[in-house]
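First, one chain by itself: the form predicted alone, in structure tokens.
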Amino acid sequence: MAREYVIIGDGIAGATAATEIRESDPDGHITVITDESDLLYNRVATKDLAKGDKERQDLLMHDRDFYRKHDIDVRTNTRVTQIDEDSKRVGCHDGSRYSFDKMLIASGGTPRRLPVPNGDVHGIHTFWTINDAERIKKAAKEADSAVVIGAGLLGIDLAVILGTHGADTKYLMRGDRWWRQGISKEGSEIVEKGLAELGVECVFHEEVERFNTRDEHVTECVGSSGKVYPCDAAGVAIGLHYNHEFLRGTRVKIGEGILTDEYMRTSVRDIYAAGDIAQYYDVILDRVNQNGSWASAKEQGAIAGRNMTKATDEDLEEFELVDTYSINHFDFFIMSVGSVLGSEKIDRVYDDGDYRRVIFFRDKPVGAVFVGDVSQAGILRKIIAQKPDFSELDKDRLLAESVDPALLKELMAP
């Protein structure tokens, strides 16, 4: 009898997975299940959208054909309500059930709002999905003035949209700087000064208190230090809520994300997790991570894929990646190689003003973050892989302006 899989979620973990899982097993019965509407399409470029560097189409992926050439029965604008372990059968919110002998939940998140009087009034956005992309494109062209919340990685995409679009555009930031896990204060001043350029003021020490309004709509930010900001637009990025209300009595173990192993199991035989929100223990860091990027959630999708189709458990593969990131907004690069949680953290600024920190966890390096030259994050990605104890070691021979290849060749012996 032809086995069943069901996938939940169709973005790059769930939709990696099915392809995978089709390659290894021609006549198992897949279903993936979606709560949007549109099919796989590429996040990571839904920024360039926002920009107006890309038209929707530019994004798009996988087509209905697709689905069909690989035998993969899809259903959008489904949300899945109910999971019984037991009885191996999902509920959706339509009334339909499907059966499993292997599930992936790859469901991933929704944007968090504000939680301040206000927070959710119209002209304040969060970006997330392909329809924020083509809303925030609009609100910005529209907008003469804007305030972004949330110093990470989708916070500064969304400064630039903003400031971009014309729009003056103050980003709040409650600490002092931008990304104060991967960067210090010296590599966020390369980057304010690249805002700057493009028309966006960094405002550090400062949060939000409440928006006050105009016929429903945002009219000004109020900050903590009581400072009004004008504002026709605002952006927030403050992170996730887990799409996995759907488990609730289920004895799937729950984090922050779902819980898993290093094969992407969870704690319930035959139920896997993968993407944005699986918590999965990582063989690099040796502890459990999250890590939601493009590259880390397609290989997650990939191993969960693989996993979901084999015999025995002494077949199974790890997950075991040290990905990267990059942001290509200014004139110069900024880049992430690995984990940028860690226990120490070493930093240089060069001559002519690139920076680079390297992270390690109990010696050993687990990440890397660029700003300007990234020509060295190839090497120490390599090392990273290796992970070597630098215990006795000079650690600053990873911030060397060029990493001695002999460095590689020495870890790499025996």
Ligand SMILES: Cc1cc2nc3c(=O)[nH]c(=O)nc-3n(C[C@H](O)[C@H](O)[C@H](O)COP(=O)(O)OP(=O)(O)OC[C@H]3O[C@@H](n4cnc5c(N)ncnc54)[C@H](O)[C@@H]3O)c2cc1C
The other form holds:
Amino acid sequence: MAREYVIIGDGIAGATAATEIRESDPDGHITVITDESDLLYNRVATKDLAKGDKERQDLLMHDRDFYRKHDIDVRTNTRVTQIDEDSKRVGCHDGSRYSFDKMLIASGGTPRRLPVPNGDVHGIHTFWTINDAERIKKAAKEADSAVVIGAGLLGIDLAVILGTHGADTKYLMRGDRWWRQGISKEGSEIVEKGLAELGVECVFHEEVERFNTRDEHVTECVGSSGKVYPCDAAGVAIGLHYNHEFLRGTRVKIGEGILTDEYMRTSVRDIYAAGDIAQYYDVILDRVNQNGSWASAKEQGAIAGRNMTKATDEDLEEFELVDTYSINHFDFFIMSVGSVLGSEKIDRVYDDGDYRRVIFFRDKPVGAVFVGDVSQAGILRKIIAQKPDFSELDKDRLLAESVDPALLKELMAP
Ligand SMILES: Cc1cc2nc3c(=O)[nH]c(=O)nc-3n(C[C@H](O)[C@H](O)[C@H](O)COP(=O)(O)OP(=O)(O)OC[C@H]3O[C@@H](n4cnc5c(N)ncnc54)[C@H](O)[C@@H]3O)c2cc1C
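Could I have the structure of this protein in the form predicted together with the named molecule, to go alongside the form predicted alone above?
Shown next: the complete complex, the earlier chain at its head.
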């Protein structure tokens, strides 16, 4: 009898899993359930849509025909609300129910709102969907002034979008720099200059106390310093709340996201998780990890999809990827490779003003961040993938302007 596969989410993780399952199991019955009205689109490029560099149709990746051709049943505007792991059934908001033999949860996250007075009035935007991008573009074009909160990889997108559309934009940050987790103040200063050229002023040591409104629309942001920032629009990017509320009462183990092993299996047999929602066992870091990137979600979706079709556990594939994330809003690049969460970090600012950080965990290099020249990202990525022990090696070799290719050979030698 044909196997029943159910996938929650038609983002890059869920959609990739569906096509991988179809490749490996031509007879299986596959249902993809998404609460969005759009089929898979390029979420990374939503920032280009909001900036005005791309049109909506440029982002669309799969249409109904794609799913028809691959014999995949896809349900849009359908929210999964309940799972019964014993009877192997998924229940949705509209009363529809689906049985599964194997299920994948690829439901990602939803942006958190700022928990301050008036934190969710009109004009305050979070950013995750293609519809958010269109709303933000319109608001940015109409705004004379704006504030952005969230000194991370999504916050900077919002700041650039509001600044490039001409709003006088203040980018408020709790600490003394942009992306405290990833770079030092020296690295941040390069980014701050780039932001200033796009009309964005960074304001440090500032938090939001509340927003003021007129006719239920934001007009001002009041900082913890007491300073008042006029704003017709505000962008908030303070992290995600992961979409797993439908698992309440099940035996699927939850941490921040859904806990999985390196094969993307959850604690309940035949239920898998992949993409932003998966808090997986990382074989490179040798600990639990969670990524928030397109490449990682795609690869996890592919691995989970293939593993769901395997007859025996011996054939399961491990997820192992040195992730990359890049930002190209400026006339220089920002690129992160691997993980920024380690126990030790070393930094260097080069004569021409470029910046690099290398991150170690238990003497293993696990990540690197580049601001400016990213030409060494490739070799660093390969070195990290070797999981080398640097306790007896000179860590500064990884900060050399040009990392010696002989080092990689040395590390790869059996
Ligand atoms: C503006 C922006 C810029 C980004 N830039 C970059 C970048 O430069 N580089 C990079 O690598 N990554 C970037 N990312 C992150 C990247 O897009 C995500 O990591 C990736 O898309 C995650 O894919 P996913 O499939 O795990 O989750 P998602 O794409 O979030 O898909 C999950 C899907 O599940 C649906 N869903 C949730 N709950 C339910 C439910 N109960 N029932 C049915 N459906 C449900 C959601 O609506 C969603 O459609 C960016 C993200 C954004 C928003």
